[in-house]
Amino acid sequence: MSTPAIWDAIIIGGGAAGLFCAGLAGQRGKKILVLDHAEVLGEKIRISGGGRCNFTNSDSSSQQFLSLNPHFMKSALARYPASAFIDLVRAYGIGFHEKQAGQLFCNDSAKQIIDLLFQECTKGQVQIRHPVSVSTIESKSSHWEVMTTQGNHKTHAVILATGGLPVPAIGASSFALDLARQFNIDVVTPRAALVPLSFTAKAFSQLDSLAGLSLPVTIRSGIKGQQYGACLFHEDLLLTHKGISGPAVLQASSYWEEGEPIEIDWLSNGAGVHGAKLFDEIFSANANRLKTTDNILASVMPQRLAKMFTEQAGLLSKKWTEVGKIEQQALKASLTEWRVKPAGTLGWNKAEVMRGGVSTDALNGQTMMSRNHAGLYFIGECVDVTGHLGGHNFQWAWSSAYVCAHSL
């Protein structure tokens, strides 16, 4: 395949948002060339999901998004939906299933998404280039000029879809946010999300020797009306040697802001139901009057947590009628709202995505291209947009790629 004097488009990123873009664009006529500093690429799509790949949600729309411009994903997700993306996985045969909540998995492994992309590209006529670096990238009267380790290119239009910070041991890199910066485009600073929440040893000192036990609860975090606001999840936590984790607390930490409190109902079951009203239940109950505090509460939850709980609380195996008033709303409130501030998150290896980055005032939502630098453009994790748990962070990568492609 020979190489034009000038690409359409030059994509740099070989991952989802960049491989999926590259092929909707080559069908469109376009040349494009991909450039990937990997040795393997597609290797956090591989990992996702338990290696069975999260592709999209169901549910997807700008409700499961943090930006600090909540209104800028409606364009995208609107012009492709996760429901266009379910249809393209049943035209490449890909048998696949709906864990919870419209999260939807393959039912063999995350590398059929992978040969579903690379076979779009085959289909556009794609060129991609890796391993390759690219060392300069500069802005020339009529196009682009790409610099790289194996030879310099043109191109109408350069693509930035190298993704976010978290798993660096597979390639993640700041490219496309220190790129932003060379042109004083604006980037909100990156942090590791849906992450797992470590604790100082004293804070964590009654829960460490519960790691391994899971349970549905109510958490909230994040600050309203400040950043990317508030929030409130019902989902599993699981307690850990260095602090908290699962879908619950992975939540939480995409609001959740540096030196604020957390506060989890432990009794909340998950599913809603406020674990004061559920408290007020099982204490009421004629049938406990006489049975111990921590054995009444081990009816509703783990029993080790509700030995931890009511030790705290010098109730453990007090019954329930000697225990006083003041008591009583004590324990009620170390259960329904245990506040606790968190040290810090386990960081970008444990990080499943980057909150932050490519400001989103500075591109257009309708073709994801900069207000300021015709020809550059910005999709994917590097763009201030991250969804929650559950397969919508995909669904951003290929939304975003989609209206991307359809703007070249």
Ligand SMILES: Cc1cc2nc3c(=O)[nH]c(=O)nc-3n(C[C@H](O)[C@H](O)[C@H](O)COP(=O)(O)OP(=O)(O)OC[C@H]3O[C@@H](n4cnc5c(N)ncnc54)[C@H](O)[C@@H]3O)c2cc1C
Given for the second form:
Amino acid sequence: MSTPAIWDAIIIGGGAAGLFCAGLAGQRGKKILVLDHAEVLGEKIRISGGGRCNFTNSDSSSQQFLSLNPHFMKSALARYPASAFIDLVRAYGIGFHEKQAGQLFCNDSAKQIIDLLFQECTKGQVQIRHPVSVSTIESKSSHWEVMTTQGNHKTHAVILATGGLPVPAIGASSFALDLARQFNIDVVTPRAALVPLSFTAKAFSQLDSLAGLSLPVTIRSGIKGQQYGACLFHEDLLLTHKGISGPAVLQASSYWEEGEPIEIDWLSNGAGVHGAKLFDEIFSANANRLKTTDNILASVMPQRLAKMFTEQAGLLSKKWTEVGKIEQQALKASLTEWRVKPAGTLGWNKAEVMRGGVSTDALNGQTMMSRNHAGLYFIGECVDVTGHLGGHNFQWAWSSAYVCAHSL
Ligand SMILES: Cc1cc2nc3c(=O)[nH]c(=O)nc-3n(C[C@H](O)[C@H](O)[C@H](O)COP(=O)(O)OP(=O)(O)OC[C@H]3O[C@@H](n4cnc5c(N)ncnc54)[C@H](O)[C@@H]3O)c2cc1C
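Having looked at the form predicted on its own, could you now put up the form predicted together with the ligand?
Below is the entire complex, every chain and molecule, led by the chain shown above.
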């Protein structure tokens, strides 16, 4: 395709949202140019889902997203739901499987999703140029001008799809957020999310020796009624030398506010069972009357952890019948309402996504266009919409790209 005098849209960022939007718009007859500063495109897709790309979640709904406006994503998700992307994956003959409730992964490789996106772009005659650096974007009276290291381009629309801040080593940048600020568009303070949590040496001294241990828990994080609210997750927790990780912790990290504690129920079995109930059951069971406290606990949790909790409570090797009421209650609370203040997160290098971003107040949720700047769009992770773990972040990339492509 020859280079037009003026493009219908220039998409900055050729990742999940940018390439998907480009392919769809191109197939609708629009002249689309994608610009990306990376040597290799689709790197986040390639490393996603342990190399198998958890490309969507069949249960994706607004409930699985954080945003200061919890309704913002509803329209896009309704117009392009997970089922639509699943149909597309099927149409390309890509084999996939469900790992956990609703989480869909490629059977072979994440590269199949990257290939799908490139083929969609080819069908839409999209031009893709990279690596190229965009220096300036200016609004003119009848069009936009995009200045790059490889020349300047005129366009009717500019679509920012430069993603979030995680993993700078593979091309993440604050480009979309900086541009939003330049146009007086509010940006909700970005923060690492779906990320392991770290602790001070003091708070973590006992758990450090248990690194490598994984168990199902219930974890509570966030502040009800404030900012992104609070949430409760029943999933696996992994103890590491640096702190805590695993799906339960990654989920909780998205809701965690600095300086606030998180609460862990170590006895909940990760299935929503209230640990306090299980505690009462095992310690009142006749069969356990003559057993030591740590032995009773070890019947429902890893032995090393049972030992640590009873040691900490001064009850190691003590028969439960010899333990006083106050000590019993203290042990129960420490096991089922364990409150600890994380020192921080492991930061952008270890985060899967960014919480915060371009304020949804500034965007039209039906189109993703700026309310105050006609022709300026933001899609994907750069927007203040963050999914839970399990394929929701890619679904947001596809859904936001779809409504944008259909509004051009
Ligand atoms: C390790 C890891 C695993 C993940 N696994 C999953 C998963 O299994 N399921 C899931 O749903 N989500 C997963 N995610 C999150 C998911 O990858 C992102 O939410 C998704 O890629 C966001 O899509 P996007 O198009 O907005 O941004 P990206 O896919 O990150 O694309 C942004 C593009 O913009 C380009 N860019 C950035 N700055 C500039 C600039 N200044 N100029 C030009 N181009 C620029 C980048 O090079 C990149 O190509 C994972 C993330 C990580 C880090």
